[in-house]
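Encoded as C-alpha coordinates, the following chain is the form predicted alone, with no partner shown.
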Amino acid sequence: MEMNIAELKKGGFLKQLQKDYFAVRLRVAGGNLTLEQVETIHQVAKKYGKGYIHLTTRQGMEIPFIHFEHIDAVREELRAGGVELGVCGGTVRGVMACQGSYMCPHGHVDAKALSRQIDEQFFAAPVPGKFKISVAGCNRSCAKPQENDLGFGGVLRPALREKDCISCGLCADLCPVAAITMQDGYPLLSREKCIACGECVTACPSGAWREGEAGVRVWAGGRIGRDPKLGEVAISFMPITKIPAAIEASLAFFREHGRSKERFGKVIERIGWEKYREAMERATKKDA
(Lines of atoms letter the chains of each structure in order from A and count residues from 1; the text may use other names and numbers.)
(Lines give C-alpha, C1' and ligand atoms only; values in the text may rest on other atoms or scores of the structure.)
Protein backbone atom coordinates (compact mmCIF):
# COMPACT_ATOMS: atom_id res chain seq x y z
CA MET A 1 0.00 0.00 0.00
CA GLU A 2 1.41 3.38 -1.03
CA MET A 3 1.40 6.17 1.52
CA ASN A 4 -1.01 8.89 0.43
CA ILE A 5 -1.07 11.22 3.42
CA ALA A 6 -4.02 13.28 2.17
CA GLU A 7 -6.21 10.23 1.57
CA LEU A 8 -5.24 8.68 4.89
CA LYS A 9 -6.17 11.89 6.66
CA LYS A 10 -9.59 11.93 5.00
CA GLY A 11 -10.11 8.42 6.33
CA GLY A 12 -9.22 9.29 9.91
CA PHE A 13 -5.48 8.59 10.04
CA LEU A 14 -3.56 11.67 11.22
CA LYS A 15 0.18 11.86 10.57
CA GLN A 16 2.25 12.10 13.74
CA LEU A 17 5.57 13.84 14.33
CA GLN A 18 7.18 10.39 14.57
CA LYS A 19 8.09 8.95 11.16
CA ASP A 20 5.54 6.51 9.68
CA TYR A 21 3.23 6.73 12.71
CA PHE A 22 -0.39 7.84 12.73
CA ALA A 23 -3.15 8.54 15.25
CA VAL A 24 -6.40 6.95 14.13
CA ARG A 25 -9.48 9.07 14.78
CA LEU A 26 -12.63 7.20 15.78
CA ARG A 27 -16.27 8.00 15.10
CA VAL A 28 -18.05 8.91 18.34
CA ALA A 29 -21.55 10.40 18.44
CA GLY A 30 -22.43 12.46 21.51
CA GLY A 31 -19.57 11.04 23.56
CA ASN A 32 -21.14 7.58 23.84
CA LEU A 33 -19.52 4.21 23.17
CA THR A 34 -20.79 0.75 24.06
CA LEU A 35 -18.67 -1.50 26.26
CA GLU A 36 -18.17 -3.78 23.25
CA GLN A 37 -16.76 -0.85 21.28
CA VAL A 38 -14.54 0.15 24.19
CA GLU A 39 -13.19 -3.40 24.40
CA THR A 40 -12.43 -3.39 20.67
CA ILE A 41 -10.59 -0.08 21.00
CA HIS A 42 -8.73 -1.44 24.02
CA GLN A 43 -7.53 -4.50 22.12
CA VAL A 44 -6.47 -2.54 19.03
CA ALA A 45 -4.59 0.06 21.11
CA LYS A 46 -2.87 -2.72 23.03
CA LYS A 47 -1.96 -4.73 19.92
CA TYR A 48 -0.98 -1.97 17.48
CA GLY A 49 -0.51 1.20 19.53
CA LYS A 50 1.23 2.00 22.81
CA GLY A 51 -1.53 0.76 25.09
CA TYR A 52 -3.38 4.02 25.59
CA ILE A 53 -5.97 6.22 23.85
CA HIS A 54 -6.41 9.98 23.58
CA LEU A 55 -9.70 11.71 24.40
CA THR A 56 -10.19 14.75 22.20
CA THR A 57 -11.70 18.07 23.23
CA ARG A 58 -14.89 17.27 21.26
CA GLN A 59 -15.71 13.96 22.97
CA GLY A 60 -13.88 12.00 20.31
CA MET A 61 -11.23 9.34 20.67
CA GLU A 62 -7.93 8.62 18.95
CA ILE A 63 -5.49 5.71 19.10
CA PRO A 64 -1.95 7.11 18.71
CA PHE A 65 1.17 5.37 17.42
CA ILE A 66 -0.31 3.21 14.70
CA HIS A 67 2.46 2.29 12.28
CA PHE A 68 1.82 2.71 8.58
CA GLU A 69 2.24 -1.03 8.02
CA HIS A 70 -0.67 -1.78 10.37
CA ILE A 71 -3.24 0.69 8.98
CA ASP A 72 -5.22 -1.89 7.00
CA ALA A 73 -5.28 -4.35 9.91
CA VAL A 74 -6.34 -1.63 12.36
CA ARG A 75 -9.13 -0.44 10.07
CA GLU A 76 -10.46 -4.00 9.61
CA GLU A 77 -10.28 -4.98 13.28
CA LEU A 78 -11.97 -1.81 14.46
CA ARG A 79 -14.83 -2.20 12.00
CA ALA A 80 -15.21 -5.87 12.87
CA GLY A 81 -15.75 -4.76 16.47
CA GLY A 82 -18.37 -2.15 15.55
CA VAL A 83 -16.04 0.87 15.65
CA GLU A 84 -16.13 3.22 12.67
CA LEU A 85 -13.32 5.58 11.77
CA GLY A 86 -13.61 9.34 12.06
CA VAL A 87 -13.09 11.89 9.32
CA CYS A 88 -11.04 15.00 8.62
CA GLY A 89 -11.08 17.73 6.00
CA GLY A 90 -14.19 19.22 4.46
CA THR A 91 -16.82 17.07 6.11
CA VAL A 92 -19.41 17.08 8.88
CA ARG A 93 -17.51 15.88 11.95
CA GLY A 94 -18.65 13.88 14.97
CA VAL A 95 -21.48 15.45 16.96
CA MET A 96 -20.96 16.69 20.53
CA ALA A 97 -23.69 16.40 23.16
CA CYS A 98 -24.31 16.64 26.88
CA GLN A 99 -26.55 14.18 28.75
CA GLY A 100 -29.67 16.27 28.17
CA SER A 101 -33.08 15.28 29.47
CA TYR A 102 -32.21 11.58 29.36
CA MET A 103 -30.32 11.99 32.66
CA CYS A 104 -29.90 15.64 33.64
CA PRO A 105 -32.64 17.33 35.70
CA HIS A 106 -31.99 20.59 33.84
CA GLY A 107 -32.32 19.13 30.33
CA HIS A 108 -35.22 20.12 28.10
CA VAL A 109 -34.26 17.93 25.12
CA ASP A 110 -32.63 14.49 24.85
CA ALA A 111 -29.28 15.71 23.53
CA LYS A 112 -27.80 12.22 23.32
CA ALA A 113 -30.63 10.87 21.17
CA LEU A 114 -30.52 13.94 18.94
CA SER A 115 -26.76 13.63 18.49
CA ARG A 116 -27.15 10.02 17.36
CA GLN A 117 -29.87 10.98 14.87
CA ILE A 118 -27.77 13.84 13.49
CA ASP A 119 -24.72 11.59 13.24
CA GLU A 120 -26.64 8.88 11.38
CA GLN A 121 -28.00 11.37 8.85
CA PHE A 122 -25.14 13.81 8.33
CA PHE A 123 -21.81 12.31 9.46
CA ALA A 124 -19.05 12.76 6.85
CA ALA A 125 -21.29 14.78 4.51
CA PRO A 126 -19.00 16.75 2.15
CA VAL A 127 -18.74 20.54 2.55
CA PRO A 128 -16.05 23.12 1.64
CA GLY A 129 -14.47 23.06 5.12
CA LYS A 130 -14.77 21.31 8.45
CA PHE A 131 -18.27 21.50 9.93
CA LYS A 132 -18.90 20.84 13.62
CA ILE A 133 -22.27 20.34 15.32
CA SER A 134 -23.17 20.33 19.01
CA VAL A 135 -26.35 19.65 20.98
CA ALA A 136 -26.91 20.96 24.53
CA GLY A 137 -29.89 19.99 26.63
CA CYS A 138 -30.46 23.43 28.14
CA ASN A 139 -29.22 27.01 28.43
CA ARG A 140 -26.30 25.95 30.59
CA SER A 141 -24.60 25.04 27.31
CA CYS A 142 -22.42 22.23 28.67
CA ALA A 143 -21.86 20.99 25.10
CA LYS A 144 -20.84 24.50 23.98
CA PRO A 145 -23.18 25.04 21.01
CA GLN A 146 -21.89 28.61 20.67
CA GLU A 147 -18.41 27.30 19.76
CA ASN A 148 -19.58 25.14 16.87
CA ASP A 149 -20.41 25.82 13.24
CA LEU A 150 -23.98 24.86 14.13
CA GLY A 151 -25.25 24.37 17.67
CA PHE A 152 -28.59 23.48 19.20
CA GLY A 153 -29.50 24.33 22.79
CA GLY A 154 -32.61 23.01 24.49
CA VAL A 155 -35.13 25.67 25.52
CA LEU A 156 -38.53 25.53 27.22
CA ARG A 157 -41.41 27.95 27.02
CA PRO A 158 -42.98 27.97 30.51
CA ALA A 159 -46.74 27.92 31.03
CA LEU A 160 -48.46 29.20 34.20
CA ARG A 161 -51.48 27.57 35.80
CA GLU A 162 -52.56 30.49 37.95
CA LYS A 163 -54.90 28.53 40.21
CA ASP A 164 -51.93 26.53 41.55
CA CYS A 165 -49.82 29.61 42.28
CA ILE A 166 -49.18 30.30 45.98
CA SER A 167 -47.76 33.80 45.33
CA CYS A 168 -44.39 32.96 46.87
CA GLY A 169 -42.46 35.05 44.33
CA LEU A 170 -39.65 32.50 44.09
CA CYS A 171 -39.84 32.42 40.31
CA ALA A 172 -39.37 36.18 40.10
CA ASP A 173 -36.44 36.04 42.50
CA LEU A 174 -34.68 33.26 40.59
CA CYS A 175 -35.32 34.36 37.01
CA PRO A 176 -31.81 35.07 35.62
CA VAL A 177 -33.01 37.81 33.24
CA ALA A 178 -35.74 39.39 35.38
CA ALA A 179 -38.41 38.30 32.91
CA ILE A 180 -40.88 37.60 35.74
CA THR A 181 -42.39 40.29 37.95
CA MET A 182 -45.07 39.96 40.62
CA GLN A 183 -48.29 41.86 40.00
CA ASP A 184 -51.31 41.63 42.31
CA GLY A 185 -49.72 38.63 43.96
CA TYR A 186 -49.19 36.65 40.76
CA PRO A 187 -46.21 36.27 38.42
CA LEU A 188 -46.26 38.08 35.09
CA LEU A 189 -43.91 36.78 32.40
CA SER A 190 -42.37 39.03 29.75
CA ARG A 191 -42.01 36.84 26.65
CA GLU A 192 -39.66 39.42 25.14
CA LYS A 193 -37.18 39.06 28.02
CA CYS A 194 -37.65 35.33 28.62
CA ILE A 195 -34.73 33.18 27.46
CA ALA A 196 -36.75 29.94 27.84
CA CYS A 197 -34.32 28.49 30.36
CA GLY A 198 -37.05 26.76 32.39
CA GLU A 199 -35.65 27.81 35.77
CA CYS A 200 -39.10 28.97 36.88
CA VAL A 201 -40.55 25.52 36.15
CA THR A 202 -37.79 23.79 38.07
CA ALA A 203 -38.01 26.13 41.07
CA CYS A 204 -41.80 26.42 41.42
CA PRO A 205 -42.78 24.71 44.73
CA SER A 206 -46.47 24.34 43.81
CA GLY A 207 -46.13 23.24 40.20
CA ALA A 208 -47.93 26.35 38.96
CA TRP A 209 -45.17 26.92 36.40
CA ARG A 210 -45.33 23.97 34.03
CA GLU A 211 -43.50 22.79 30.97
CA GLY A 212 -44.91 24.36 27.85
CA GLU A 213 -43.43 23.76 24.43
CA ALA A 214 -39.86 22.41 24.31
CA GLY A 215 -37.60 23.25 21.41
CA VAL A 216 -34.09 24.43 20.59
CA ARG A 217 -32.25 27.69 20.15
CA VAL A 218 -30.05 27.55 17.05
CA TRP A 219 -26.54 28.98 17.11
CA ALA A 220 -24.43 29.34 13.97
CA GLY A 221 -20.95 30.43 12.94
CA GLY A 222 -19.00 29.56 16.07
CA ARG A 223 -15.39 28.45 15.87
CA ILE A 224 -12.24 27.93 17.92
CA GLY A 225 -8.72 27.84 16.48
CA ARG A 226 -6.47 30.63 15.28
CA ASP A 227 -9.35 33.07 14.86
CA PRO A 228 -11.89 32.11 17.55
CA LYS A 229 -15.36 33.59 17.66
CA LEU A 230 -18.59 32.62 19.36
CA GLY A 231 -21.57 31.96 17.13
CA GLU A 232 -24.71 34.04 16.93
CA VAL A 233 -28.33 33.07 17.45
CA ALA A 234 -29.83 32.19 14.08
CA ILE A 235 -33.23 31.07 15.41
CA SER A 236 -34.32 31.85 18.98
CA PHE A 237 -36.90 29.06 19.18
CA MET A 238 -37.38 26.15 16.82
CA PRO A 239 -39.30 22.86 17.17
CA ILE A 240 -37.04 19.83 17.60
CA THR A 241 -38.54 18.25 14.49
CA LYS A 242 -37.02 21.02 12.36
CA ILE A 243 -33.40 20.20 13.27
CA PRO A 244 -32.73 18.15 10.11
CA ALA A 245 -34.13 20.94 7.94
CA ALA A 246 -31.92 23.50 9.71
CA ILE A 247 -28.84 21.35 9.13
CA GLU A 248 -29.73 20.73 5.48
CA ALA A 249 -30.23 24.47 4.92
CA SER A 250 -26.90 25.30 6.59
CA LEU A 251 -24.96 22.72 4.60
CA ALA A 252 -26.61 23.91 1.36
CA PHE A 253 -25.67 27.53 2.21
CA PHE A 254 -22.10 26.41 2.94
CA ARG A 255 -21.82 24.47 -0.33
CA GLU A 256 -23.23 27.32 -2.38
CA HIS A 257 -21.14 30.13 -0.91
CA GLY A 258 -18.16 28.55 0.85
CA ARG A 259 -14.58 28.48 -0.35
CA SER A 260 -12.22 25.56 0.13
CA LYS A 261 -11.17 25.19 3.80
CA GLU A 262 -13.21 28.27 4.79
CA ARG A 263 -15.03 28.10 8.12
CA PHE A 264 -18.80 28.37 8.07
CA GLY A 265 -18.89 31.45 10.28
CA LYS A 266 -16.66 33.35 7.89
CA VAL A 267 -18.91 32.37 5.01
CA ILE A 268 -21.92 33.81 6.85
CA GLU A 269 -20.00 36.99 7.68
CA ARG A 270 -18.93 37.39 4.05
CA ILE A 271 -22.35 36.67 2.49
CA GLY A 272 -24.39 38.25 5.28
CA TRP A 273 -26.33 37.08 8.29
CA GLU A 274 -29.55 38.36 6.76
CA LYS A 275 -29.24 36.03 3.77
CA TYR A 276 -28.36 33.07 5.99
CA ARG A 277 -31.27 33.70 8.35
CA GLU A 278 -33.59 34.01 5.36
CA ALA A 279 -32.42 30.61 4.10
CA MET A 280 -32.96 29.08 7.54
CA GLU A 281 -36.38 30.68 7.83
CA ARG A 282 -37.48 29.26 4.48
CA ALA A 283 -36.25 25.77 5.29
CA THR A 284 -37.61 25.52 8.82
CA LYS A 285 -41.01 27.07 8.09
CA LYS A 286 -41.91 24.61 5.34
CA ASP A 287 -44.93 22.49 6.23
CA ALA A 288 -44.96 24.12 9.68
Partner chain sequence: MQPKKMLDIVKDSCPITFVKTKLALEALVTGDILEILLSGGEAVKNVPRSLRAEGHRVVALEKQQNGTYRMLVEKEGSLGKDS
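From a predicted model like this one, the values you see are computed outputs, not experimental measurements. Rigid core here is just the name for the largest C-alpha set that superposes within 1.5 Å across the two forms. Residue numbers count along the first chain shown, from 1. First, how it differs from the form predicted in complex with the partner chain.
- Here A73 does not count as shifted, since its C-alpha moves by less than 2 Å between the two forms after the core is aligned.
- Comparing the forms between the two forms on their rigid core, the Cα displacement of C165 reaches 2 Å or more.
Would you mind generating the form predicted in complex with the partner chain now that we have the form predicted alone?
The next block holds one chain only.
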Protein backbone atom coordinates (compact mmCIF):
# COMPACT_ATOMS: atom_id res chain seq x y z
CA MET A 1 0.00 0.00 0.00
CA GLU A 2 1.31 3.42 -1.00
CA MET A 3 1.43 5.96 1.81
CA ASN A 4 1.61 9.65 1.15
CA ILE A 5 2.52 10.97 4.59
CA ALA A 6 2.12 14.67 3.72
CA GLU A 7 -1.33 14.04 2.28
CA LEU A 8 -2.37 12.00 5.33
CA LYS A 9 -1.07 14.64 7.70
CA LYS A 10 -3.02 17.39 6.02
CA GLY A 11 -6.12 15.27 6.43
CA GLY A 12 -5.73 14.78 10.17
CA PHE A 13 -3.61 11.61 10.38
CA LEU A 14 -0.50 12.10 12.52
CA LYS A 15 2.30 9.61 12.11
CA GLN A 16 3.25 7.92 15.36
CA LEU A 17 6.64 6.66 16.51
CA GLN A 18 5.15 3.18 16.27
CA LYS A 19 5.58 1.82 12.75
CA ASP A 20 2.44 1.95 10.59
CA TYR A 21 0.34 3.62 13.28
CA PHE A 22 -1.34 7.01 13.14
CA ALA A 23 -3.23 9.20 15.58
CA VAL A 24 -6.44 10.47 14.01
CA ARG A 25 -7.24 14.09 14.80
CA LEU A 26 -10.92 15.01 14.93
CA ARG A 27 -12.67 18.24 14.04
CA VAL A 28 -14.06 19.92 17.16
CA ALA A 29 -15.47 23.46 17.21
CA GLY A 30 -15.63 25.37 20.47
CA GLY A 31 -14.90 22.29 22.58
CA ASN A 32 -18.35 20.83 22.06
CA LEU A 33 -19.26 17.34 20.87
CA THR A 34 -22.80 15.98 20.72
CA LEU A 35 -23.50 12.69 22.49
CA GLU A 36 -24.01 11.12 19.06
CA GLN A 37 -20.50 12.21 18.09
CA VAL A 38 -19.05 10.93 21.38
CA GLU A 39 -20.77 7.61 20.74
CA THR A 40 -19.31 7.42 17.22
CA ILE A 41 -15.81 8.25 18.48
CA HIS A 42 -16.19 5.66 21.22
CA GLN A 43 -17.20 2.97 18.74
CA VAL A 44 -14.44 3.76 16.23
CA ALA A 45 -11.76 3.97 18.93
CA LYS A 46 -12.95 0.69 20.41
CA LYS A 47 -12.90 -1.06 17.04
CA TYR A 48 -9.64 0.34 15.61
CA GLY A 49 -7.74 2.11 18.42
CA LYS A 50 -6.02 1.08 21.61
CA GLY A 51 -8.67 1.67 24.23
CA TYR A 52 -8.22 5.36 24.89
CA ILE A 53 -8.70 8.87 23.52
CA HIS A 54 -6.23 11.75 23.66
CA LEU A 55 -7.52 15.20 24.60
CA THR A 56 -5.43 17.86 22.89
CA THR A 57 -4.39 21.14 24.46
CA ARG A 58 -6.82 23.05 22.24
CA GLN A 59 -10.12 21.31 23.05
CA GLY A 60 -9.53 18.80 20.30
CA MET A 61 -9.61 15.04 20.31
CA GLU A 62 -7.39 12.38 18.77
CA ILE A 63 -7.77 8.62 18.46
CA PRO A 64 -4.27 7.13 18.76
CA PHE A 65 -3.01 3.83 17.32
CA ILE A 66 -4.96 3.59 14.08
CA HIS A 67 -3.19 1.17 11.73
CA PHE A 68 -2.69 2.59 8.23
CA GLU A 69 -4.72 -0.26 6.76
CA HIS A 70 -7.78 1.03 8.63
CA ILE A 71 -7.46 4.67 7.65
CA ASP A 72 -10.23 4.64 5.05
CA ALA A 73 -12.60 2.66 7.24
CA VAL A 74 -11.97 4.97 10.19
CA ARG A 75 -12.58 8.06 8.07
CA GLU A 76 -15.81 6.65 6.66
CA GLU A 77 -17.21 5.32 9.93
CA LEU A 78 -16.48 8.60 11.69
CA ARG A 79 -18.09 10.59 8.91
CA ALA A 80 -21.19 8.37 8.91
CA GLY A 81 -21.56 9.12 12.62
CA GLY A 82 -21.29 12.87 12.20
CA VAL A 83 -17.60 13.26 13.04
CA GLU A 84 -15.20 14.95 10.63
CA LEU A 85 -11.44 14.65 10.61
CA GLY A 86 -9.25 17.44 11.91
CA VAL A 87 -6.36 19.09 10.13
CA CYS A 88 -2.63 19.63 10.57
CA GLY A 89 0.00 21.69 8.74
CA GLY A 90 -0.64 25.06 7.14
CA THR A 91 -4.35 25.39 7.74
CA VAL A 92 -6.92 27.12 9.93
CA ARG A 93 -7.16 24.72 12.87
CA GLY A 94 -10.04 23.81 15.17
CA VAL A 95 -11.56 26.92 16.74
CA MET A 96 -11.53 27.17 20.54
CA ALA A 97 -14.15 28.76 22.77
CA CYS A 98 -15.12 29.17 26.42
CA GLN A 99 -18.74 28.75 27.56
CA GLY A 100 -19.50 32.37 26.70
CA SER A 101 -22.73 34.27 27.29
CA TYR A 102 -24.83 31.18 26.55
CA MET A 103 -24.22 29.95 30.10
CA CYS A 104 -21.48 31.91 31.86
CA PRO A 105 -22.60 34.89 33.99
CA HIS A 106 -19.52 36.83 32.87
CA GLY A 107 -19.92 36.27 29.14
CA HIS A 108 -20.72 39.19 26.86
CA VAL A 109 -20.76 37.31 23.56
CA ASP A 110 -21.85 33.77 22.63
CA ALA A 111 -18.34 32.36 22.19
CA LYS A 112 -19.53 28.84 21.33
CA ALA A 113 -21.90 30.02 18.60
CA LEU A 114 -19.23 32.32 17.18
CA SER A 115 -16.67 29.51 17.19
CA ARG A 116 -19.07 27.29 15.25
CA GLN A 117 -19.67 30.02 12.68
CA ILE A 118 -15.93 30.62 12.31
CA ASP A 119 -15.33 26.87 12.02
CA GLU A 120 -17.97 26.54 9.29
CA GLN A 121 -16.54 29.37 7.28
CA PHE A 122 -12.79 29.01 7.76
CA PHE A 123 -11.91 25.52 9.02
CA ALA A 124 -9.03 23.95 7.04
CA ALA A 125 -8.51 27.06 4.89
CA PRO A 126 -4.96 26.83 3.51
CA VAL A 127 -2.35 29.31 4.78
CA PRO A 128 1.48 29.29 4.91
CA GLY A 129 1.62 28.03 8.51
CA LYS A 130 -0.70 26.77 11.23
CA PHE A 131 -3.40 29.28 12.13
CA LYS A 132 -5.19 29.02 15.46
CA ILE A 133 -8.29 30.97 16.45
CA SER A 134 -9.98 31.24 19.83
CA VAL A 135 -13.09 33.04 21.06
CA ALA A 136 -13.61 34.12 24.68
CA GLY A 137 -16.88 35.45 26.05
CA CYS A 138 -15.26 38.25 28.02
CA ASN A 139 -11.84 39.65 28.74
CA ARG A 140 -11.22 37.25 31.61
CA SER A 141 -9.77 35.25 28.69
CA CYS A 142 -10.54 31.68 29.84
CA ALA A 143 -10.29 30.58 26.18
CA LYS A 144 -6.84 32.21 25.99
CA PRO A 145 -7.39 34.34 22.88
CA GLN A 146 -3.96 35.92 23.40
CA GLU A 147 -2.25 32.53 22.88
CA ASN A 148 -3.72 32.17 19.42
CA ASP A 149 -2.73 33.53 16.04
CA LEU A 150 -6.02 35.37 16.13
CA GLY A 151 -8.15 35.74 19.22
CA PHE A 152 -11.48 37.36 20.00
CA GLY A 153 -12.77 38.35 23.42
CA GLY A 154 -16.20 39.73 24.29
CA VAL A 155 -16.25 43.34 25.44
CA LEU A 156 -19.13 45.52 26.53
CA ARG A 157 -19.59 49.27 26.45
CA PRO A 158 -21.87 50.05 29.38
CA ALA A 159 -24.86 52.40 29.36
CA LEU A 160 -26.54 53.82 32.46
CA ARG A 161 -30.26 54.07 33.12
CA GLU A 162 -30.16 56.52 35.98
CA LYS A 163 -33.73 56.00 37.18
CA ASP A 164 -32.89 52.38 38.14
CA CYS A 165 -29.71 53.34 40.06
CA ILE A 166 -29.87 52.75 43.82
CA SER A 167 -26.69 54.77 44.40
CA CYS A 168 -24.90 51.86 46.06
CA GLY A 169 -21.55 52.68 44.47
CA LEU A 170 -20.70 49.03 43.86
CA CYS A 171 -19.74 49.76 40.24
CA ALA A 172 -17.24 52.39 41.37
CA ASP A 173 -15.84 49.95 43.95
CA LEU A 174 -15.49 47.10 41.49
CA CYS A 175 -14.31 48.84 38.31
CA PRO A 176 -10.81 47.38 37.72
CA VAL A 177 -9.50 50.58 36.13
CA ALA A 178 -11.27 53.14 38.35
CA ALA A 179 -13.17 54.54 35.40
CA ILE A 180 -16.28 55.11 37.52
CA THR A 181 -16.61 57.75 40.25
CA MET A 182 -19.73 58.59 42.26
CA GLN A 183 -20.92 62.14 41.61
CA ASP A 184 -23.99 63.46 43.48
CA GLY A 185 -25.02 59.90 44.24
CA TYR A 186 -24.75 58.63 40.67
CA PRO A 187 -21.92 56.90 38.80
CA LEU A 188 -19.95 58.91 36.29
CA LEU A 189 -18.03 56.92 33.67
CA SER A 190 -14.83 58.06 32.04
CA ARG A 191 -15.07 56.69 28.50
CA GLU A 192 -11.34 57.28 28.14
CA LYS A 193 -10.43 55.01 31.04
CA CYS A 194 -13.14 52.39 30.36
CA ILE A 195 -11.74 49.11 29.01
CA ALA A 196 -15.21 47.76 28.15
CA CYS A 197 -14.78 44.74 30.45
CA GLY A 198 -18.46 44.97 31.45
CA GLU A 199 -17.86 44.23 35.14
CA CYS A 200 -20.15 47.13 36.09
CA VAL A 201 -22.99 45.72 33.99
CA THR A 202 -22.44 42.21 35.36
CA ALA A 203 -22.35 43.31 39.00
CA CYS A 204 -24.98 46.07 39.05
CA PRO A 205 -27.62 44.95 41.60
CA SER A 206 -30.42 47.07 40.15
CA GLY A 207 -29.86 46.74 36.43
CA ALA A 208 -29.09 50.43 36.03
CA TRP A 209 -25.87 49.61 34.22
CA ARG A 210 -26.87 47.75 31.10
CA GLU A 211 -25.41 46.74 27.78
CA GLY A 212 -24.68 49.76 25.63
CA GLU A 213 -22.97 47.87 22.87
CA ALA A 214 -21.42 44.41 22.85
CA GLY A 215 -18.49 43.60 20.61
CA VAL A 216 -15.13 41.89 20.56
CA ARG A 217 -11.51 42.84 21.11
CA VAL A 218 -9.15 41.30 18.57
CA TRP A 219 -5.70 40.02 19.47
CA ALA A 220 -3.23 38.87 16.83
CA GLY A 221 0.14 37.17 16.66
CA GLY A 222 -0.14 35.05 19.79
CA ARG A 223 1.70 31.72 19.91
CA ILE A 224 3.37 29.25 22.23
CA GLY A 225 5.95 27.05 20.48
CA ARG A 226 9.69 27.67 20.80
CA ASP A 227 9.35 31.43 20.87
CA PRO A 228 6.22 32.09 22.93
CA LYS A 229 4.54 35.46 22.76
CA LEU A 230 1.11 36.74 23.71
CA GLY A 231 -0.94 38.31 20.97
CA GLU A 232 -1.24 42.07 20.79
CA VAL A 233 -4.45 44.04 20.50
CA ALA A 234 -5.13 44.59 16.82
CA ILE A 235 -8.57 46.17 17.28
CA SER A 236 -9.80 47.22 20.72
CA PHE A 237 -13.53 47.19 19.94
CA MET A 238 -15.32 45.80 16.93
CA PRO A 239 -18.91 44.63 16.33
CA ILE A 240 -19.19 40.82 16.18
CA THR A 241 -20.56 41.10 12.62
CA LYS A 242 -17.04 42.13 11.54
CA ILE A 243 -15.40 38.90 12.72
CA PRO A 244 -15.44 37.20 9.29
CA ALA A 245 -13.93 40.31 7.67
CA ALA A 246 -11.18 40.44 10.33
CA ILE A 247 -10.34 36.77 9.71
CA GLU A 248 -10.39 37.22 5.92
CA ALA A 249 -8.03 40.19 6.20
CA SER A 250 -5.67 38.29 8.50
CA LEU A 251 -5.58 35.20 6.27
CA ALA A 252 -5.00 37.42 3.21
CA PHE A 253 -2.13 39.19 5.03
CA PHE A 254 -0.67 35.81 6.01
CA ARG A 255 -0.92 34.45 2.45
CA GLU A 256 0.61 37.56 0.93
CA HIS A 257 3.56 37.90 3.29
CA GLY A 258 4.04 34.58 5.05
CA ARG A 259 6.79 32.05 4.40
CA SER A 260 6.16 28.33 4.58
CA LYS A 261 5.60 27.17 8.19
CA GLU A 262 6.05 30.69 9.56
CA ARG A 263 3.77 31.67 12.45
CA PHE A 264 1.42 34.57 11.86
CA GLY A 265 2.91 36.70 14.66
CA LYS A 266 6.37 36.39 13.11
CA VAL A 267 4.97 37.54 9.78
CA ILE A 268 3.36 40.60 11.39
CA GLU A 269 6.61 41.40 13.21
CA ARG A 270 8.60 41.10 9.99
CA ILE A 271 6.20 43.15 7.84
CA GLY A 272 5.17 45.58 10.57
CA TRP A 273 2.25 45.96 12.96
CA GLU A 274 1.33 49.22 11.34
CA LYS A 275 0.74 47.57 7.98
CA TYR A 276 -1.28 44.77 9.53
CA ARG A 277 -3.40 47.14 11.61
CA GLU A 278 -4.05 49.23 8.48
CA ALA A 279 -5.23 46.13 6.62
CA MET A 280 -7.50 45.17 9.52
CA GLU A 281 -8.84 48.69 9.79
CA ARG A 282 -9.65 48.79 6.08
CA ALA A 283 -11.38 45.40 6.17
CA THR A 284 -13.47 45.97 9.29
CA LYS A 285 -14.47 49.60 8.80
CA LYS A 286 -16.26 48.85 5.53
CA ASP A 287 -20.03 48.66 5.75
CA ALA A 288 -21.04 45.03 5.86
